[in-house]
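In C-alpha cells, one chain follows: the form predicted on its own.
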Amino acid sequence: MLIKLEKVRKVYRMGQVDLTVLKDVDLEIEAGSFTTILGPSGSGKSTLLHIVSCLDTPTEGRVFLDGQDVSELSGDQLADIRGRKIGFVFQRFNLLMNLSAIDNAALPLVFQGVSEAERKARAEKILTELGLGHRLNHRPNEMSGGEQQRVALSRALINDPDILVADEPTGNVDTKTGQKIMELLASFHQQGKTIIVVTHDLKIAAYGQDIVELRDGEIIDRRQTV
C-alpha cells in the first residue's frame, strides 16, 4: 500500500478554541491509482491532502507512506521526502509573480541543488510538453489562467514524482480549460502516477477511479468509478 492513515485527527487551536478538521480517518490509496476526495468547503478535504502530501502532520494517529510511518517527522525530513516523491498543485497556482513561466517551473530543483543548466533544460522540456514552449520567458500576469495552471503542472512534474496530489486544479479556471487539465492528469496516471486530487464538483471527481467522499472531517462514502 502506498499511503495508509489510521485514525488520523487533526486539531488546530483557534484562540480559546480548538477546532478538529479530521475525524479519526482511515485511508489507503494503492500505486498507481487515480483517487479523487470529493466534499464541500469546510469538509477537510485539503487538510487531508496536506497530510497525504506531507505538507502537515496530524495531531493523533499514523500516516504510511511507502511503509514509512512520517507522522512525526521533522519539516525538513518531510520536505526531503516531498522533493523526491510528491508534486503538489496549488489552488491558486502559487506562482511567484516576478519569475518568468522556466523560472517557475524549474524552482524545485534550486532546492535539490541542480545546476541551472540542468534546471532550464528540464523545465522547457516539461513546458514544451505541456504546450507552452512558446511562452517560457512570460511572466504569470502575461499568461492565461490555463496557462499559469500548466506552469503549476510543470513544477509539480520536474521532479518526476511518483505522487501528484492537486487541491481543486480547476477551481479558477473556466470549464473548457478545467477539462483539459484534467484530461492532463488522467494521462499521468496512464504513465503510472499516483494522482489525488481535491474538489467539490463531482463531474471533476468522476475523472478518479475512486471517489473519497468526505464531509464533517469524516469519510462517509468512497465507491469505484470503473
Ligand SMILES: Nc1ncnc2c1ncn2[C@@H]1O[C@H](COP(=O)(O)OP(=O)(O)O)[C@@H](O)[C@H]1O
Second form
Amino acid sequence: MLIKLEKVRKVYRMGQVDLTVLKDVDLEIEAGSFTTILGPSGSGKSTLLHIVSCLDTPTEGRVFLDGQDVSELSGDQLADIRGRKIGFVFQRFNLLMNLSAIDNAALPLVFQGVSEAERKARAEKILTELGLGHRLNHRPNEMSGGEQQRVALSRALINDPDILVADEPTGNVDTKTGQKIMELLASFHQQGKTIIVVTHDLKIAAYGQDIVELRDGEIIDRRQTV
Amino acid sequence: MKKVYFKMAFRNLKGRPLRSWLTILGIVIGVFLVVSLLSLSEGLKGSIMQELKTMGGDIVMVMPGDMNDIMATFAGGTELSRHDIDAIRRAEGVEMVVPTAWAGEVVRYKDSSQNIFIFGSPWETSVSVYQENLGWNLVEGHWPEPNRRQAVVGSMVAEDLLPGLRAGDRIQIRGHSFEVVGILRSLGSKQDDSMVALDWPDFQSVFGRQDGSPMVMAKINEDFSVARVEANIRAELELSQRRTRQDDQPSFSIITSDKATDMVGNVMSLIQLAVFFFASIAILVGAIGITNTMYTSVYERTKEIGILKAVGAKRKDIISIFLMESIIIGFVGGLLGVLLGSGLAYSAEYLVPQSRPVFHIQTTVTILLIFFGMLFASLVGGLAGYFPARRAANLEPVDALRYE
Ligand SMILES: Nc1ncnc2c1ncn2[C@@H]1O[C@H](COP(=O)(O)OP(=O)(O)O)[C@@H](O)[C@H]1O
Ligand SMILES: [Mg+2]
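Alternative state: the form predicted in complex with the named molecule, after the form predicted on its own:
Following is the full complex, with the preceding chain placed first.
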C-alpha cells in the first residue's frame, strides 16, 4: 500500500458558506499502479490529487504515504516529501518562462542540494531521452506545446520519484500529442513508477488500470482492470 | 546562499529592466547623497583642521565680531581697526602682533595671468612668526625685507599657477609690480601653497585699504600662559573699543588653537549629522521603493512560487530567492551611488578653486565610506525585501498554483 486516504474531507470557507469539495473520501492506491481519476470539471479531482500528492492537507481525515501519516505535517516537511518522492505534471505545463529547458528540468534538484554540474548532466540526459536534446537552451516560449509538456515531464522525473502525478496533462495539447504523452506515462509505469493522472476525458482515463470516478466530491465508481 | 538563487534573482530583475532600474535609482540617489555630502563635509573639516594645525599653540588669532557668529565673521567685511591692533599690542604677554588681510586678485607673470589668493602681513614682524611658529621654509630665494615691494609665493604658484616663475622674477598685481624673492616649500595645504604673500603696506596700496585687518595674529611670550594673555587682550580691546567707538558692546573674538579646533570640530560634526540624517531619509525612500517593487513582484509571480513549492522548495528557499533580488537592487544601487558620489566629491576639489581661489576643499573619499556605502545599501535592500519575501514564502502551494 503506497497511499491511503481515510475519510478525507476538504472544506473551503467562502465567506459565510462552507463549500465541501471532498466528502469523506476513502481511497487506497497501490505502489506501481497506474491510476486515473475521472470526473467532470468542478468534481474535486484536482483537490483530491493535491491531497494525494502532499501539496495540500485535508480539513478532516488522514492521509498515509508509505505508512507515514502526512495529514498534519508542516509545509516544509511536505515540501521535502514532494521534492524526494513525487513528480508533478500540470495541465498548463507551469514552466518558468525565464529559465531554459535544461534549467526548468533541473529545478527540483536545486532544492535537494544537488551540485550544478550534476543537475545539468541529469537534466540533459532526461531531456535527450525525451527527444529534446536539440532544445536544451531554449526558453519555453520558443517551444511547441508538446515540447513544453515534455520539459515538464523531464522536470517531474528528474529526482527519480516513486510517484508521478499529472493534472490534465493532455489538456493543453492536440489529441495526437496527448496520446504521445500518455504513452510516455505508460512507459514510466512499465519502469515501475506509480502513476496518478487526473482527467475529464474518458479516453485518457482508459490508459489507467485503475479508474476512479469522482462526482461532487465523492467516489461513485472504481474499475480495476488488473 | 546558493549560486543558482543569485542566477534566478538576476534573471527576474533582467526580465523587467525598467522597473528594476527605477528601483535601483531610488537607492542610487540616497547613497549618492550620503557619500558625496559626507565626503565634502569631511573634506571641508579636514581643510579647516589642517589650517588650524599650522597655527601653533603660542599664537592666538583676534578677529572682529562675535565668535558665535563665526561664519559671518569670515564672510563679512568687518575689520579690526588700527586702534584695536594697537590695543592688542599693548596687552601684557603679547610679544609680537601681525595684522593680516587677504583677497583674490589676478596676478600676471610674463604672458600668464591667474586669479590667485593674495595674503598681506608686515614682513617686519611676520617673517619670524611664519618661520618659527607656522613652519614656513623656502625652497628657493630668500626671505623678504620690509618696504621693498618684495613678495613670497607658495609652492604651487611656481609649479602650477604661474609656470616658470623663479625667485628674482617680477609679477604684476593691479598694475603694481613686485619682486618674488622666495618660493615656499609646500605647507601641505592647497590653500596655503597657492598664495602670493605681500608686505602689509604693499597689500594696502594694491587694494586701497585702510590700516584695518580682518584677522590679527598675536604671538605670546613664552613666560605667559595662553589663558592669561587672552584675558589681557580682551581687557585692552574692550577698553579701546569703548573709548574709540563709544561702543557699549565691544565685539571681537579671540581664538586660541585649542578653542578653534574644538569649535570647528563641533560645528562640522553637527553639519555631518544633519547631512547624514537627510541623506538617510533619501535612502529610506529608496528602501520603500524596493519594498513596493518586491511586493509587486511577489504578487505577479504567485504562480511561479506555487511551482517552486510544488517541486520541493522550502520556505527558506523562497525567502532566499526573493531576498537575493532585493539585495542585488541594493548592492547595484550602492555601487552606482558610491561611484557617482565620490565622482562628485573629487570633481568638487577641482571645480571649487577655479571659481573661488580663496577656498580649497580637499575631499576625502575614504575606502571605509565606499565600503560602508555598499554594505549599507545591500543591507537596506535585504531589509526592504524581507517582508515581501516572507509573504512569498508563506503562500500555500495550492493557492499559489491556482492563481492566474
Ligand atoms: N481555494 C479554493 N477556495 C474555494 N473554492 C475552491 C478552491 N479550490 C477549489 N475550489 C472549488 O472546489 C471545487 C473543486 O475544484 P477542483 O478540485 O479544482 O475540481 P476539478 O479539478 O475537478 O475541476 C470547485 O468548485 C472549485 O471552485
Ligand atoms: Mg482540476
